[in-house]
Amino acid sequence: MKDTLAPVLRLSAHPDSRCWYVAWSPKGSLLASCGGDRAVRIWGKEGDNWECKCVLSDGHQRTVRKVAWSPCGNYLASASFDATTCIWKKKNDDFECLTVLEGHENEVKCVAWAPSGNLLATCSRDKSVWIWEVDEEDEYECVSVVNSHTQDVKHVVWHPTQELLASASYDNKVCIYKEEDDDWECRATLEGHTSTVWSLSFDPEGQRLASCSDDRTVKIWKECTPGDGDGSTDGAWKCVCTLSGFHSRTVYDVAWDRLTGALATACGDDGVRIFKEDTTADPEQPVFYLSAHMPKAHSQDVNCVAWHPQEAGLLATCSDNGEIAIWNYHSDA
């Protein structure tokens, strides 16, 4: 592997708590974080450095699993085990917790903005998956409750350009949901993971879709279109490769790099794995390849990985340590 990821800085950010998850804001100037603390922390360069710029400690009362940046970057949204959701508003260096979106029964595991900015998703231990509407007037109502899961539902992620959404969940199952005559409803199962979902990500053009599991696979899925030759219908998607033999434990994130296409992924066994695609190989059956690897990439379970939206490259990581890191990621090929 001549490709390497190379450590550039590490930061308490949750001690004595697990860090759940990190998300880059829409420039890549903030990092938030988010923890078993409770709280969230937003962090921005200063120098060299990285400080802790506020801490958001009263929206929760349990473990915060989730963040998400609006689309333009003055919103961040917050998904906890207390049932709730919220809505933090930027105010030059801080941020006001503007609403607190209630209704689902059991933890809120994720939230995710749509590229509009216009909608939110949400789903949980109870299930669902909820979609949000906002209004020019900050206010927010549930325009959809979408029930395709059997079980706990780990993760919503919105496809890049179109209000299409995409959740995984322990019923090792993925949904694909579009709007339908003004209500949500799931287009698409994809089966073909033999544990819990823990995580998806779509690639830059939103053509496939990346998913990791309890099962120690990523497989990547393409959506067929009707004249592919395969019977297929539209919206259907079908798995086109399967990483398999590289995780020694359950993988718990994939992050698919916007600027240069290379797959993160976040691991139990404390690393952290870099792939790329051979652009040699037929694209109806890609081929990837491991690129960059950092066995001990924590000194424990990898829970996040996030690439920074405008430095190609630049990778954030978390973990049950409490623990953030910043890598460079630099690949000759």
Second form
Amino acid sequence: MKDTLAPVLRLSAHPDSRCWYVAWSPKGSLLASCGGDRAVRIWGKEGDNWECKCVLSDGHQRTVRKVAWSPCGNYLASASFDATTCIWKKKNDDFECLTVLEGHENEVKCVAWAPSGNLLATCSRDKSVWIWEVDEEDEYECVSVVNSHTQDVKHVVWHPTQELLASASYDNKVCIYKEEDDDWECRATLEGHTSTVWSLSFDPEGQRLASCSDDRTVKIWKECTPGDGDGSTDGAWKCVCTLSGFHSRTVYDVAWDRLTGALATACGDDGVRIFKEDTTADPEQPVFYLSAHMPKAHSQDVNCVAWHPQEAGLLATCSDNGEIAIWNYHSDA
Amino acid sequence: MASHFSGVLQLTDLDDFITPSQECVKPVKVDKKQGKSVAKIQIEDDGSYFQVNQDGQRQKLEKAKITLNDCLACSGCITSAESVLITQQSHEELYRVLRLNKVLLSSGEQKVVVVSVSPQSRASLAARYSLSSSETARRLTAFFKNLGVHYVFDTGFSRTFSLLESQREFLKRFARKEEDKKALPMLASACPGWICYAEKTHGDFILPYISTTRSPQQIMGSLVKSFFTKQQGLDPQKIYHVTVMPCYDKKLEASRPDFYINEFETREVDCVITSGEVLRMLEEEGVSLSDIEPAPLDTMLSNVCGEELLCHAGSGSGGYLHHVYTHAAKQLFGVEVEELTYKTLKNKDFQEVTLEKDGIILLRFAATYGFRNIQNLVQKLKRGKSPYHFVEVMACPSGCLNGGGQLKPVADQSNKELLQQVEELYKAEHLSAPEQDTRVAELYQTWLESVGEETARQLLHTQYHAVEKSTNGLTIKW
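Now show me the form predicted in complex with its partner chain; what you just gave was the form predicted alone.
Time for the whole complex; same chain goes first.
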């Protein structure tokens, strides 16, 4: 392997706790993290260092599981085990809690903003996926509650350009949702994983979806087009590639880099892996190879991988040991 | 098994897929008996338990049973309630009672079986058999009577009472809105899915807003087990009262302790079956409604004019918004409303009607159907941002005509097409105005006057109970 993954720096982000998730702001100037200490922290670059600019500690009563920036970068959403989702508004260097979205019966596992910034999706252990609409006055209204999963829903992610939502669940399935009339419905169910699906990521164009699972594999799904000639219905997705044999434990997160097309994974074996696509392969049967592997990236489970939106190859990861690490991925290919 | 309950009910307490026999945490009361406590317990091959005393005496032990009431009073699972429900309220149970009646024919121990059919169920069955709603009623009457049912009534009749009581309750609430912050908005109470959700999830915060007026089903319960029994000279437990409803959740409503007559150990509505279950009965009997010879309607407790059944104006969910609005406009502001203009808000299941005079909004009513819209309504109330005076709340998207107990579309038919057809059949009946119903007015004067004000109130109104979240160690969720 000529490709390298080099450490840049390490932060003790949520000491004595777990760091569950990190998210870069759209311009990449800020990094938000959240953890078992019920807090959200905002990190910014000072010279060569990253410093904690802000601690949002009064929003949640329990673990904050995920954070998400709005596409404009002025809002931050945090999903918590206290069954609520907080919407934070950026004011100069500070954040104020704008509103608290209530309604889920128990732990909210994930929150994601649609590319338009007008829609927000949340999912929960209560098995439901909710879609919220934001108006000009920062008022949030629930536009749909979809119950397509039969178990805990772990992750939601929006398509990069269309109003299409995907969710991953403990029921081993992935669901794809679209608006129909004035409600949202599940248009496709992706079956193939043999255990919990932990996370999802669309490729930069939105033609493919990567899913990672407790079954130690990553699967690549592709939307079927009517021209495929395989009789599949419009809106269906098929698995075109399974990355197996690379991970020795649960794969908790997967992220497709919009700038380089590389695929990063976070694994329960404490490692971080980067995959690259063989560009000579048939697009209907893509081939991915392991480009870089950092075996002990953290001293405990790696929970999240997040590519910097503007600096190619810059990757943030976080772990059960409360740390954030930033890496530089370099590929000669 | 897929749950039949409305989406709202399935959403509360979602992670339970247990049946009471497995993991129910409801503590069961055990009557302790004095005496020696040394004994063995033996389990037989059939699963029954025997206590074997030291002297070798064997005694069969009673099974601990979880009743539906236990389930409803518990903040635990809802799926358990369902499995209990299926054994207590089903068309099988109705068949059982009818069979028993035949056996008891000569003994005089027979029960008088009364079936009250909802207008929504009628319309659903009418669509399947391409009949008018009234024709469906006449044929259903014949079908049930052939099975041994004695009377077939129409809950449109009791709905007239429910609408009148809602109108009156609204005026009272409007009058005290300054001193009582929870007088308005008045939230409609006819939907049991909504009530159960409100009690389990939003408890004391939301319950004061909910109208105390009973639903048509439960006013029918009063009419049948209080008025009709007296008329027939029967005790309430001598009548087996069945309702036919568009909704599974109505079974829960009938089982509420509030609708149990302690004195006679009987429910006001003994059994609720859905429109779909009636279809199954027809299929089991091998008959089609199209081939049944119609029978004359039982007019005593039916909303009829001659041989035609009547309908109420407004939504297919009972028309609560329509009737409360027109009545309030007239009584409070002297405005005769000819036609209501519904404005669709976020989606077709969130509609608004306003009464304006000189640019000022005097009344603002809404119809809010389905879980997502109920959520927004509740959140608006919690934030003190609800602009409404009255809201017709229903758990099902599109309301009762689209209830979970209605007939499913046949092949090649979309749910939307079917719903439209059912709606047309429902609305094809002539309208009746509750205020002008002389028979109902007469019952207010005779029956309800005679029982006294407090009893009359109990017969037409009910109450709600917040369900405490269980703090039992076993149910803590990590």
